[in-house]
Amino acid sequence: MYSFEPTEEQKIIISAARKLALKEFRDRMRDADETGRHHPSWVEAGWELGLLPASIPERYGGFGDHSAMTWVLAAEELAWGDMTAALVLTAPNLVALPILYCGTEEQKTEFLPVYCTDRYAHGSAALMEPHFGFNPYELKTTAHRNNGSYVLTGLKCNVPFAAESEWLLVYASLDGQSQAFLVSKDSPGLSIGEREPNMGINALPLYSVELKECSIPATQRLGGDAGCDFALLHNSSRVALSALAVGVARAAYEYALEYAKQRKAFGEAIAQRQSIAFTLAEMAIEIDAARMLVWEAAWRLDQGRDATKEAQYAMNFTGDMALMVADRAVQILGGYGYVRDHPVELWLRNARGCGVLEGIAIV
């Protein structure tokens, strides 16, 4: 059985993650929604939290040991500051942590590293594909191995800071199994294609990436010719994204409960009549439901067990939990929540990318 109850590690992890998002992100959250650009100090000031050096291993450079369950507790603070500002400190964790979690011991002495020092490094995934009825375990990219190479053929879509990064992990089918593959962005037959617009998460710059006849040294795949537990990837990645549906979801309800218990109709708050009272109760209901299905999740992967359908659950649940909540602490700001004075719009928008921009986060 898992606890309820932080470690005093984890608290202090919580309370310093929930000082940064109110200090850094809510001040900032909408300046940099209409302006397309993360803020500098939302890399500056997160990266001082050592989250993802905590998670690296001493002899690759950083001070600790993985915990998806801490990661988690972290993301949903982050993510109830700002999701966008949250994604954007966590880059980095969708190169490192799949190299932690599969990479050889080459690969992590090489660039393990990277993500340990005082400087934040970029990091990029290319999971998505621009396809209807996209299935993360049958890519249409595709690798093949070629003497003491692998060549990839296929077009992403939704790639965080593929122009940014040095290195992206590239997700492709390899005689039918989705594996992994470390691309450099320079090289032949990779192009990044414009930013794409999308209606929400604005300052995390997303983009196309091609692939034609991609060619890459062998040693480049990660696992090596072991390849990866392109499960464990795709579970930690889900569970990632469910918690930070869980801290968008949560910013919402508490900005909605507020503001209905100062909005006075009629000689009372309007948090007094019966309709909004229980839309707030339902509010709150769904949330922490949606907390225990990611706790359970991040329990099981911490505990080297199968999460595939805890994970699934999680991210089903709290995809459509996070929409419903944001569009209903809308409707209880009522024609207030439709203009930007207030920023249950924002988190609307944000939160409709929780169930449907896979592969952007990891835990």
The other form holds:
Amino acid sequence: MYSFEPTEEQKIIISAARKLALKEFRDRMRDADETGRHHPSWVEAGWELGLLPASIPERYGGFGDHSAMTWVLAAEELAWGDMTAALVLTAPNLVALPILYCGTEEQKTEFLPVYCTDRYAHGSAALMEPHFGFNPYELKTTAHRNNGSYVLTGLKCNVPFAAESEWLLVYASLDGQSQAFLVSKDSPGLSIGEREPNMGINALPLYSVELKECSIPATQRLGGDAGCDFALLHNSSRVALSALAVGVARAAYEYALEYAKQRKAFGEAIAQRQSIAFTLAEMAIEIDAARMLVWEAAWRLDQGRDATKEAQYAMNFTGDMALMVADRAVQILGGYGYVRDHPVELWLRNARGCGVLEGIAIV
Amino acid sequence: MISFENSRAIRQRQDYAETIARERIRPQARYYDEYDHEHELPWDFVNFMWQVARKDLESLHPGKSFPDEPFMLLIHVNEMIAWGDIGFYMCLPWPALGGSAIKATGTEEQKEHLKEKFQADSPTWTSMALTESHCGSDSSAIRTTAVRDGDSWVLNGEKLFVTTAKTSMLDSDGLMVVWATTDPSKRASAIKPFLVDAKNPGVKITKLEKKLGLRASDTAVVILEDCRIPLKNILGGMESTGFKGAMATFDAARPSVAAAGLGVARATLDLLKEHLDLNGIRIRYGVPRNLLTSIERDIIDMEAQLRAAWLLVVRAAWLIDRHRPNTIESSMCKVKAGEVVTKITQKGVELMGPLGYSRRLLFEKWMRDGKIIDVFEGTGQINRLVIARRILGYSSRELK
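Can you give me the structure for the form predicted together with its partner chain, which would complement the form predicted on its own we have just seen?
Whole complex next, starting from this chain.
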């Protein structure tokens, strides 16, 4: 039977995430965006939510079971506060969840407890590559087996926390298949480049990473000799970005709605004109429609069913939707929408990232 | 717990409806669309639905009710029948909009009357007469009058765009719900619904509209001329909730027609994909959007739009079955479905080129049929207004 009712536990998480988003993210997002530095409270107060440890079973140091649905519910709220803050707070997922999904027992035992302490531990994954025609299923970064090692070569971009993390999960093509490899920061042949300059999400430290004949033990291939189900990880990543897109859009929509009720023109609130009111109504419809797609894709991930189509639907739809909603929010504020005193221009810049930045989040 | 698994009971009935759509509806869809056959009723289909199928598709049977999720069943059946053909869907002998109004706001006696009509041996329809030539969306401006005369009401006026008016009044012993004002000096508060039986004198069907699509279904002009009905035929009794009742009826009707519209959209996409398949064109999923071919992009985007719209319909149905407020969600799914079916069916013609434009295939028909979803049961604009007022907290005075 269909249901659109989150569990009681999920409702508590939603409400806690919203409080955090309002208290810690909203007031600090502008400063973070201008300085390019995230606020320490984002990870300190954020980590107290316990989202990641609650996704990891007890035997690996956590206290719960993973649910993509719970993650998307939380992610929407976090991104409603600030998408960059949400990406910062959930960056540890980039290592922890692929290991949870596809890791060997040894990998789980070694890595998961790191993410179950009461302190935020950095995580990083390198999927994107800086060339036209980037395709996660046809990576230019290659891995080849050499006795007891894998040797990785290639160029990666937009790698979150590459400089801060002990380990990077690097995606590379092995015999034509995308696979993932746990690369220690100290591995010879790995070099972390400059911070990436982007249009938005400026407070998330993203780096370029180069791998030159970077050799790692064969045991560090995600999933060992059996490898990993890359499509599963890719789908899960798309669902994560989609959930963030819904959050950003909701923030922009709510702000534009309040503004339109306050702003007077020709003797009445501009929201009393159909051109503005209908614009807002359409924004509301698209946000709800997008959320349905995100939920269904997350539900399929939790059911262990293939979610390739649903994840693509969610990614395409939410990417367009977030951009449309944020753009209209700017439009509704007019000149005020274009200046940095109001947050809508920031949301427009962040929203554009949602349909584009594959692999910077995962649920 | 959030779940996207449909119940087994509904899936079974959906499968049955699919068989009907595939075998009894789709092969006849073109015939009833041609000018020469406009307003012909597909009697073999209608009789089959009345005598055989509706017992198994409880959603169409007023005497039966699918216990847990009647509305969820209804949208699934609607979608599937309309996937076969939406003109046939419009011809279904079932309580429809008029029946919903009676079920929602009628007295016990009136509900019993409706039930009896639908237990007859031959197919029966109900219709609803609200719109007039000078007012559609602004239904509080209607001019048809109901004047009390002793133990009767006397109705006078002209009604437009009455769906299945002919089938309910002339082809069967059905019912019509007629909206009229009991006091033209007042607006909404004086507007009440009245039940008019098929055999009642004073009802004339003067014109069957020739339409862009939905040609199997009659849409008629109805003239009420000193139409005298018993006093008790005011729907809901003398304390009738009237206009507000009508609006509540629309809350449930919107997801219902949205579902049918999305059946048309899915029919288009399904046939489109069949043709692509025949031509060796494969759609790749999982690939970044900027690397997809134009046709892959179109198909995937249409699928995503269709799925999103459908899930909005499912959500509204879920609320209705749980008797939770659903006005905004119902309007949302109606707006989205109207837009999606319009775009998908128009795109279907484009992608198929000359084959899409040809009356030999059904793409062009679906485009003509699909457009109605954004027009009836509250236009896209009216539904945007409903949503906008709710999200802004505005009255109809504050947001016109």
